[in-house]
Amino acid sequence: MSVRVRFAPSPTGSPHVGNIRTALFNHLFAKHHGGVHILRIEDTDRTRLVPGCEEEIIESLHYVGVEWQEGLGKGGPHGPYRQSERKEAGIYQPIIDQLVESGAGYYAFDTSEELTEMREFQRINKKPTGYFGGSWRDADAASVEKARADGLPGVLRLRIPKNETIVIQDGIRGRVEIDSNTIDDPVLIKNDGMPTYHFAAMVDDHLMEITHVFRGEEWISSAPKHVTLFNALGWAAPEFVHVPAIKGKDGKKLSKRHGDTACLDFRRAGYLQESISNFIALIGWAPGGDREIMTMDEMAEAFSMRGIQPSAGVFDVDKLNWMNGSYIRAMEPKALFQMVRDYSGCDENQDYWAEKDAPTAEAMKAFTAAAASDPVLAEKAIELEQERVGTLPEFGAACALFFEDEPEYDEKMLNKWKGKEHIPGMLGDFIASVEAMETVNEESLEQMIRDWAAANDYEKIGPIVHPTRLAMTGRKVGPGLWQLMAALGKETIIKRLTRGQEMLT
């Protein structure tokens, strides 16, 4: 049988982490296995539907790099593939039939004042909590069909049989075994006709072929309903892949306190696809060996079920930012330059930043003008920046020296090397060196440098190019001293060390 798998999320909350990160173990499954991948959309909950969270859903899937062959979108031949159009379509019925005529469904007609006292008595005689029959699980016939006529509100539920053992095959804790008497009867078709998660989505898996269900480890609790469904309908199930839980560094059940987890803010914030990727691949899966920096198909050849953990995973942003960083330094400057540029001057990345750090925001608006107007300088001052830079909103602070009039000085380095007798006569030479090139290039102002360290006897020259630097940036640290200088420019490298002879004197 081939791979078949489904992520099929409901539309009711932009996609965060545990969403996306399920979705990429089922493209990389599927990738792996030469299978297909199914999006659905899982809409039953009519009342916490989100409107446009379907579409930011497909926009995060296409951030991430997540392909699927059949469903929304897409076609096939098991559609249509949004769950409330499949309920209109009249699909579920036959199979709600099939239940209440086989006995393994039953309606129930309590009121939300009955289940009320019934969990309170529960909950107060320290009773397993849930539904258990009540008063309709071994109604007779008569009774329901009065119910019925007489048009009370009811629900369908699903009959879990008493003093079994039920087995689920789970693809990463193995054969679990658990003791049905545990387990209540769930709800499947609500009162307003709608199917319920237990109902819907075991149903559409099996009519849609799904051979593994990836899904949180939230939902093992809910397994033996499943499995139970699936057996009352004489159907096998499919392999659950429980994945694990996605933990803080704190250990802590990941949330907003920890940073963004909504998908698409990662995006706003600047991490580019390739590092989102496989950043989030790794939380709870390791491919074998110490590899971490992983191409999509790298990562769908080693891609299996031995290779998640049962444990939960950690969200580390450190981690995240020095695998963007490296995936920032892999790139050709050109198309980095080009990509800054468009992060920049995106509206929507400007309004993130201004809402978490209007510095940034600033600093975007400062590098996308600033690249209008040169966009020469604008592209060497990403190749100079980029082997120190994380994420893409952090060139705009890191390129802002090239284009300041005045650089801010370093209050430290400008305590240290002011008044230092040597400075003033050396930044002075320098300028005459300037003025006197026809042409500044790399290789003649490294030479000016080390030519003057060897005729004023330094054998080192930190006492040179550090205090050149600061008069150069107002900083401690940059890109090369002479690289820099280069790609400002005879004008500017004048005009800086001359304000450098003024405030270091």
Second form
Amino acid sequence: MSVRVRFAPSPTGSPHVGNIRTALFNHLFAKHHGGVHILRIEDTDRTRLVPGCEEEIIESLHYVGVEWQEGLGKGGPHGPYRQSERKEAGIYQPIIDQLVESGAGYYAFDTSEELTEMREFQRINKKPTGYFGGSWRDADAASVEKARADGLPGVLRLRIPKNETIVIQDGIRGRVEIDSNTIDDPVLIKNDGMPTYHFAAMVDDHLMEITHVFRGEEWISSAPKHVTLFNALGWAAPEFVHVPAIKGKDGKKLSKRHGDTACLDFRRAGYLQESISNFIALIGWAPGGDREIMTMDEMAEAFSMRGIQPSAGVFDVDKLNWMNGSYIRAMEPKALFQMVRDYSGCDENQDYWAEKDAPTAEAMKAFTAAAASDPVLAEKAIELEQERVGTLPEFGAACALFFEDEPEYDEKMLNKWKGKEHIPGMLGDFIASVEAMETVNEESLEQMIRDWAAANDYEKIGPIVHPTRLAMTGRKVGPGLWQLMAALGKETIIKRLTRGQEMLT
RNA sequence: GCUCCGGUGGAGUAGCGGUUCAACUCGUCACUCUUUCACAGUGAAGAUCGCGGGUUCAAAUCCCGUCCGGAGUACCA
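Could I see the form predicted together with the RNA next, after the form predicted alone?
In what comes next, the whole complex appears, and the chain from above leads the way.
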């Protein structure tokens, strides 16, 4: 049988990395087996619905490179793919009838007050909380009829068998056994007629012929309910694959407190698609072997359930930064330039940084302007900074030295070199040499500086290079001096060196 | 409280009865390269595999207990 998997988010907010990682696993698994990946929307809870959320889901999926062949936006033979629409289409009704008829499901008419009271009682008596029968599981037909006739708002519950061992087959953990007496009777259909997850997700998985269900570890506790449902309906259950949670560095479940968690925030923060998907896939999954930097195709090739770790993984931003940097370094300078330009010029990204770190936002704007007025220099700047940058927004500040009219001098460096005797003359000599040069390039510049060093008996080149860099950029670190000067060009060299003479005297 | 799932150097993972089983990546530190930072390269420190019992000729690997962590315990998903 060919593999069919699904990603089925609820439109209750922008998807976070945990959701997206599940989507990624689905995609990788489907691709590995040449199967089909379906996108379905589980919007049965109308009270929690967030408008515009579906777009964010799709955008997030695109960002990390997850593809699907059937479902939302694609159509397919098992539509509609929104559960609210499926309910409207009457898809669930025959199954509800079947459940009631067979006695596998039963109606319960407890009020919410009665239910909280029941739980309160259970709690006080140190009993497991839940609906283990209540007053309706074994109610006689007459009273159920009466309640229905009276128009009482009732729910449909699933009858979990007593004194049985429920076995669930988990793709990662293997066989898990649960005493059925510890499982309460879940609500299948709410009193507003909408199905719950327990009902709709299982029914849809069956109808859509899903073979493997990748879902968060938090579902493992309710898996027995799900296999009971499948059994009651006489259906074969798909294989459940409960993927481990993602924790923050403090070991707590990843949440807003840990910084960015929404998938799209990482795009705004300047992480490349390749590194985000590579990194996220590696939380809780190991491809085997020593490889870590992998393309989507390579990951799909290597993907298997066996490589998924049963324990929760930690989202380590340091490692993400490293990985992102290594993807940046692997890029063609031209493509990188285009990417940085698009990134820096995007309002959404600028707004993101304006709120988080204003100087970064400013630097992005400055770079955008500079790239527009002098794209050749800007591209050169990107190329020279490529080696030392971890994320896209960092290019703004890193490249600023190429465009500033009068760079601000690093105070420490200024104190260190200001007043040193050789500097004004040296800078003067450089100015004269550059003015006399026909072609100003890396070689001629390096030659000039080395010649000067030799002529003035300097063995080490540091006392020459450092103050010159300071004059050229105002900074103590940066790209190689001659590459830098060559990129800046004759006119700027002379201007900055002249200013350097004043500043350093 | 009850149920379930986990626990390998600071972080992510490999190994899942015995042949480097204690390895790989990030991080840290040192050195090399070099005009600086970074990159790259080399090397170092760091885990007796949560703890205690068993099973076995042999356990990180199997079993039991215990501790710690996480998840669930909704007419939310």
